[in-house]
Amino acid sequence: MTTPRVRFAPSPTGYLHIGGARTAIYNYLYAKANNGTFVLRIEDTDLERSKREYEESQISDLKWLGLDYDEGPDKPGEFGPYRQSERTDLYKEHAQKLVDKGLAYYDFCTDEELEVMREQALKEGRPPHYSGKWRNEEFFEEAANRLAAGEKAAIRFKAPQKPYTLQDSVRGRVVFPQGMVGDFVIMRSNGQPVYNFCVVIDDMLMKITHVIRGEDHVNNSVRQLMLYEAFEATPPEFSHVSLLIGKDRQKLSKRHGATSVNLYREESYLPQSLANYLCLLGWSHPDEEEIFKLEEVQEKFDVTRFSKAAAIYDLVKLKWVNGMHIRKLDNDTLKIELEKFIPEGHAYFSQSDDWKARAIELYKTQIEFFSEFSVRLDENLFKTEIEKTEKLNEVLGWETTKQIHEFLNEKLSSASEFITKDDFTEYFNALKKDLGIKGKQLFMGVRVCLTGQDHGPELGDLVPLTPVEVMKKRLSNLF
């Protein structure tokens, strides 16, 4: 088997889209699984919209996701350059080869002439293909003269009128019928190559063996197969993966959540979480695992596990995945990351190392983002203001709650900075034994009195972390 060479080829006309990131992940994993080479190629032939700042941003996002490519603009290899804007001479050279072989020709048609041809074809019920005026030998001499006079012309490829078949690892056998495309432009009159042409030249010269890309590129394949045939080159093996759609089954857009990787970085998602989730949108783990790092699935990655069905992008599931990766962090690493999101001067920083460790242990199973940690600390451990909800008022209306309130007020009046878990258990048992309060009235009454809330973490873990002064103020604010 030939050592695989795969590529990710983004266009630097915007930030890295999550659909593009998923494509990059699949190519990266395929290269890793097969000891192959992962190439980054920048498709910047759209000179007006392409910007170097977008290229730099996309490269930064790829590296953030852990996708370290083997060759690219900043990692030159023997098949460079790796920006299409720096490969124009190669495209012109190969376009001329096709002209010399009689497989392409110069076309001087204006946009107005092309529009007339298109409208006439539609009027006659024919596909709006190019009529082939400059394809005919009778115009070759005129074309040569006009070129010699300095006129600019596009170069069109002579599309063979026969069926083409794509054997795709995901889609299976895809047949493109005869006449699906007419003669198409490969070089514009301004000297710039067209997408389908430069992609073939690049993949051919860079010895790309496998192409994994979105299914929206399936119809591009027929033009590319024609060009490979014209150059007597073997096409790469294609895998057209399903597109990402929203839960409403519409094409993914901003209304479904952030669509660019940099926004997820700004929202403090873990890179391994986003990579994990994107990997599962169209590919299934052989062991049905949902939580993993990319390096953990490298050896298991196989294109046969791609799904034909569109992948539904679910922001709720992504948040869950992020929370699961937070829980997988060791506590030392988690502490470092969490503290980056706690405001300077927060009460957390004045607590003991043991207190911090217990607080982290308590909340790491309840948060999906690092930023939620300090919010939970404030709500459960330091907040003294009471929000009188309907449910909380119901509990406060019980006679047993007033008894609990009086009992805890007395106990806490002589307590030190914190009470221990044993202290809390003793209070709880005394309420049950001496005052005869049981069940819901006991549990809810104690919770409301000590936390000022009708829900939250286990009291046995929460109360020993709550400063006594905070609990005293809550008790005084309840009635």
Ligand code: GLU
Given for the second form:
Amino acid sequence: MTTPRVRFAPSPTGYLHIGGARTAIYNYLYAKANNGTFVLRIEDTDLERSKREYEESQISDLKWLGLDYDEGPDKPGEFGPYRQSERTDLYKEHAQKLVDKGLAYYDFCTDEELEVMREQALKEGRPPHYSGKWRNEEFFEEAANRLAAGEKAAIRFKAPQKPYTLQDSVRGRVVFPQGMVGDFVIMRSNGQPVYNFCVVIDDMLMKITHVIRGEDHVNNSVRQLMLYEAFEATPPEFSHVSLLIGKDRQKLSKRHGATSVNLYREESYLPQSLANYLCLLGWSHPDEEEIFKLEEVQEKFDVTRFSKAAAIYDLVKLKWVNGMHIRKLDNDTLKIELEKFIPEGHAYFSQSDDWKARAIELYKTQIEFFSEFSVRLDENLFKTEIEKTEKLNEVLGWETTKQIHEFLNEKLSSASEFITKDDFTEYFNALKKDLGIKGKQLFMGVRVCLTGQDHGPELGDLVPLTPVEVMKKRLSNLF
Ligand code: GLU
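Other form of same protein, the form predicted in complex with the named molecule, not the form predicted alone:
Then the entire complex follows, led off by the chain already shown.
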């Protein structure tokens, strides 16, 4: 078996889309699973919309996700160049080969003529396929003369009128009936190649063996299969993976959450979380594992586990996956990462190492993003204003809460910077024993008095981390 060569072929007309990232992940894993080569090819034939800035940003996002490719614009290999805009000569040369073989022809029709042809066909109930004179051999000589005289013409491929079958590892056998496609342009009269043509030339010359891409490309396959046949080349194996949709089953859009990778990056998601989550959207782990790094599944990856159904993009699940990956980080790494997201001058930085370690230990199982950490610190450990919710007011209305308030006020007035967990247990026991307060009255009363909130992490963890000054202010702001 020849070693597989796969490619990810983004168009640099925007930032890396999560759907594109998922395609890249599948190609990367396929290459890794089979000791193959992963190629990055930049499909920038749309000169107006393509921007170098987008290419750079997409490459940077691929690298962030850990999707290192073996060949690409910045990694020259024997099949370069890897930007379509630098391959125009190859497209011209191959288009000419088809003309020479009689499988394509020069077309001098103007846009107006093409429009008249189209309208006529529709009026007569025919498919609007090209029916101009230039497909006929008798005009080839005239065409050659006009070209020699410097006139510009498009090159149009003679689409064979027969059915085509795509053997797809996800979609099965897809039959394209005869007559679906008429003769199509492969090179425009301005010398620019057309997308479906470039893809075939590139995949052929770059010796791509397997194409994994979105289902939206299924219909392009028929033109591509025709071109492989014209070049007497074996098409790659195809896997058209299902599209991503929102929970409302509509096409994924900004309404469903951020759609480009860079935004997740900015929001402090871990690359392994996004890669993990995207990988599972349309592919299933053989042991049904949900939390993994790509390197942990690369050997298990195969194209038989793609799902045919559209994959629902669920931001809540992604956040959960991110939280699970945060828990898997060792505390030293976590500390470094978390600190990148704590605003400069934040009270966190003036605490002791022991305090920091305890805070990290407490919150690592409670946050789903790094950036959430300092928000949670502020909310639970430093904030002194009280938001009087209905539930809070209810607790404040209990007679026992007033007793607790008085007791704690007195205790804290003589406490130093922090109280220990033991001090806290002692207060708690005293409230129980000396004042006879118990159950919900005790738990909620103490929580509301010391945290100013009716919910939050374990009090035994929280209270020793909260500066006594903060708790005192809360006590005085409560009533
Ligand atoms: N450039 C195409 C896209 O961004 C991909 C083409 C392909 O994978 O064949 O959708």
